[in-house]
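First, one chain by itself: the form predicted on its own, in structure tokens.
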Amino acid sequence: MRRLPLFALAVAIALGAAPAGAQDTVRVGITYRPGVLPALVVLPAPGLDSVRAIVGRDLDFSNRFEIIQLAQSAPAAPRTATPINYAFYRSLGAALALELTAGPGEQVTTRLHDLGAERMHTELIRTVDKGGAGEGRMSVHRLSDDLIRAVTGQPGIAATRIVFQNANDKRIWRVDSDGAGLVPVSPAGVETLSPVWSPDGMRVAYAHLTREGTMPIVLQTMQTGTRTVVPTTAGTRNMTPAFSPDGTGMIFARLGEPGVALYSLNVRDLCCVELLTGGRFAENFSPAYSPDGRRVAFVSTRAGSQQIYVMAADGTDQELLVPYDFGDTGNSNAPDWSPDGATIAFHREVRGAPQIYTFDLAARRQTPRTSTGRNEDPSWAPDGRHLVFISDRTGRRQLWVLDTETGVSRQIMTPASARLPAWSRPIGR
């Protein structure tokens, strides 16, 4: 990562003292560009030690800063008049200081330094777990989002989840974005497939493979684990389930004899199955709906191979979207739709190794994004920015988030081999 320089922030951030004591006052606005990144430091924090440490990951994973790191035994800033030691700051090559004050109860206090500028531009007053600790984790998440929007007006990530496959106990797992709070979230003994977050968080869907062989879609409330079965898919076999933007539908993908089809289902209502495509001898799954529910991607081998198809929402208006690629590029899989409805996110073969590859709708063009190892089943963050997907290229199947824009990527540990990613809305909003 490259660090702003101090005269190209000046330009970048719109100056403009903030009143004193305000609460939500925003004047920071940073304009990004890709690869270039305003270098931020997190101030010591008596008593926060642990909400400190949270938000300065979350604000390094959201790729919009380079952190400089304090060592536990570097000397304390020289005091000064000012509350904040701009120039000693400055001197270690921060554009940005971020400070964290305990107050009353819960309360903390985060003030955002323009360090050129010497003056302070956002102040935001949270109520947090101040121990994050467990739940009380997402509460300190929220804090870190609410900077980051203030600060560049998008929405971060830091507040949200995943959920995914344990290959070897084929449990349904969720995970938190930063990778804390690893636990399992469907029951043990009980095989799953396909998870997908509802549009509120509250719940997720999957497929159940039960010991007769059916693979009913189940309906899981994540605060209580309470799991009903979707009445019309009981005793059929079926996969892929994909919620609408409102929550209120759902497309899935239904095994029968000869192919496979898709079918849209009343989830409010748990009623009215009606098909959508026909499954007369090819397959039709992985449908992915865009933003404003209108447009579903979906995967079909209608042609031979799978390829990536879209329709609108009740089936009609089916068209092949990503064509297939006689050259050096195979099958596609695994569509997602981007949160703007600007891009798909799937994986290709390429010389026999799926590979991520983001669909630019409006240029009608393909971009490779990974080329190490086997990478497949991306799922776009909220942000529209980051893509959490499986990828063996450290020798066993791990989560790993790509930041789109700047190309960055890590790896979230899980205990076994991941499989099939799915990444939540915000948690709480």
The other form holds:
Amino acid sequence: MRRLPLFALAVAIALGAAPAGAQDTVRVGITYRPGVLPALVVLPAPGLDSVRAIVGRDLDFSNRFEIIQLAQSAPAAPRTATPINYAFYRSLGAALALELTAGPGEQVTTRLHDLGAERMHTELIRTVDKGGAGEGRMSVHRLSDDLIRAVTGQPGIAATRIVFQNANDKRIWRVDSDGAGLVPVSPAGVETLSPVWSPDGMRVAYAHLTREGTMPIVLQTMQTGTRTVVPTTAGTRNMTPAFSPDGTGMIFARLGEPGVALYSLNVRDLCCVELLTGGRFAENFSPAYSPDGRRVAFVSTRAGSQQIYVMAADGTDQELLVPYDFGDTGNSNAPDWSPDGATIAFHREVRGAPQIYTFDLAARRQTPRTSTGRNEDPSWAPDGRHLVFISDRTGRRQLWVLDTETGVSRQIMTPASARLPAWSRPIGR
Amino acid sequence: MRRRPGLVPLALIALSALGCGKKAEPVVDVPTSNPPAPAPVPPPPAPATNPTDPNAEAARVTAAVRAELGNVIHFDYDQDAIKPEDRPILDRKAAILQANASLRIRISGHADDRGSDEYNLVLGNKRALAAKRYLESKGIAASRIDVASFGEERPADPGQNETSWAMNRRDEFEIIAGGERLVQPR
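Okay, that's the form predicted on its own, but what's the structure of the form predicted in complex with the partner chain?
In what comes next, the whole complex appears, and the chain from above leads the way.
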């Protein structure tokens, strides 16, 4: 397999020196803090252009590696007695090398080499859609996530999607985590708000704002598009649905005449609505379950401004969750509980613009994550380190992904302004 | 997405309008993979005033009263208190409701787009309720007033400046029943 064409030493030296002419063949991730992330070189993979491009980008977007992406047409390193030329790729500054080889049919063999130890770290043989187009991309993304788990022991976010409301047509759209596969989900002519994923990634729930001002909660199956109006929500005004982590329950806010209260619902049998919060003139909304399903963070106006509270999932033990200075701290909204249970993300108004914050529950420490433009409505990725949110820092409101570990962020382009994003759990696992 | 964008939403809107907030309501499934049944199209609303009505004066009065009922009121940023200058507008609506016993209205609250998207629905609700409570305090039965909130979803003015925002922080008033023939209050 490792019949690498001869590679001129002069070219190797030129690559190492990175002259201007080599910029299209070697990309060193200089936007990352050097020395912090292991550098990973993606080797040319004949016959696997799409798979290689998708995996390389997924690993880059994981923010766990500094990616050195050789051009697919780059000549291979000089052959050695070892499976790959460890010394050569080490000379590019890489600690890891990713080798993809096409097997029979749709089979791909993936080998990750530890260049320092001069041994193979991981071998994965997977069946993927080699064309990497349309729905087939997910099989490639799953390969990327398997690689990330093999190296780091942590879940990846490649095989995930984001739903959001497109401000132009007010429909729910979805996009793959890498920005591909942008399609509308909800039908045209139905005005929507606040989409959320079911934990299994099979359905979304959203509020449907009718012309008369009622807001039923709709459950829509992603595969078939089948829609179900949640009983008891037709003819009433409801918003901000949230699935329980086991997928059997839902908490949502109902706009009523005394105020706005949180209700729970058995979403498996679509029955059994129960009032969770009282307070005649208080508003309680935007619930977010803890990953163990036992607690719910939410927004309440009970003390005046909008701030983040927490309660048991049955509505008992309500208390302030994120501390604030009364009369000083801006409104805090849109909490989302991280998948590891350790952190709440939310946005807070600072000098007239919302900014993303995280609150470390154990350390009780609040950390601002953004400062430029308006940044709002954060939602955690399943790896518990990436957040998607809406930012207008480059003009209109767009999806942005922030890695809270490295501070690196990237934009996901959408056709119009985007609102209210929600990140799925892994798709198809 | 293999959808038929024209028919399915209509069907959902029509079907969801059938339910009325009771527990026993049926679950509505709208499969989009099969050809949808022809969507029931509601009949066009009856004309507000009959153009052939010989009583032109009654039609003129009805139109004038309807216009007055439609006057919007405005709010300060992130506030739901009725402003003193809007009280005469609401007093007038209360008088019209008193003079026209079968009249029912919907008050819909709106917000500018500076606060949180989801909170703005809450704020619109508070603004609609503030006007409803005011009318109730003037003796209008609560059952004659529906409320709705559109948050920041229906701006009156799409601009991004103080004037536009002030225009968007509002309550709108809409007749939902009994508006065919209206009289001026005494």
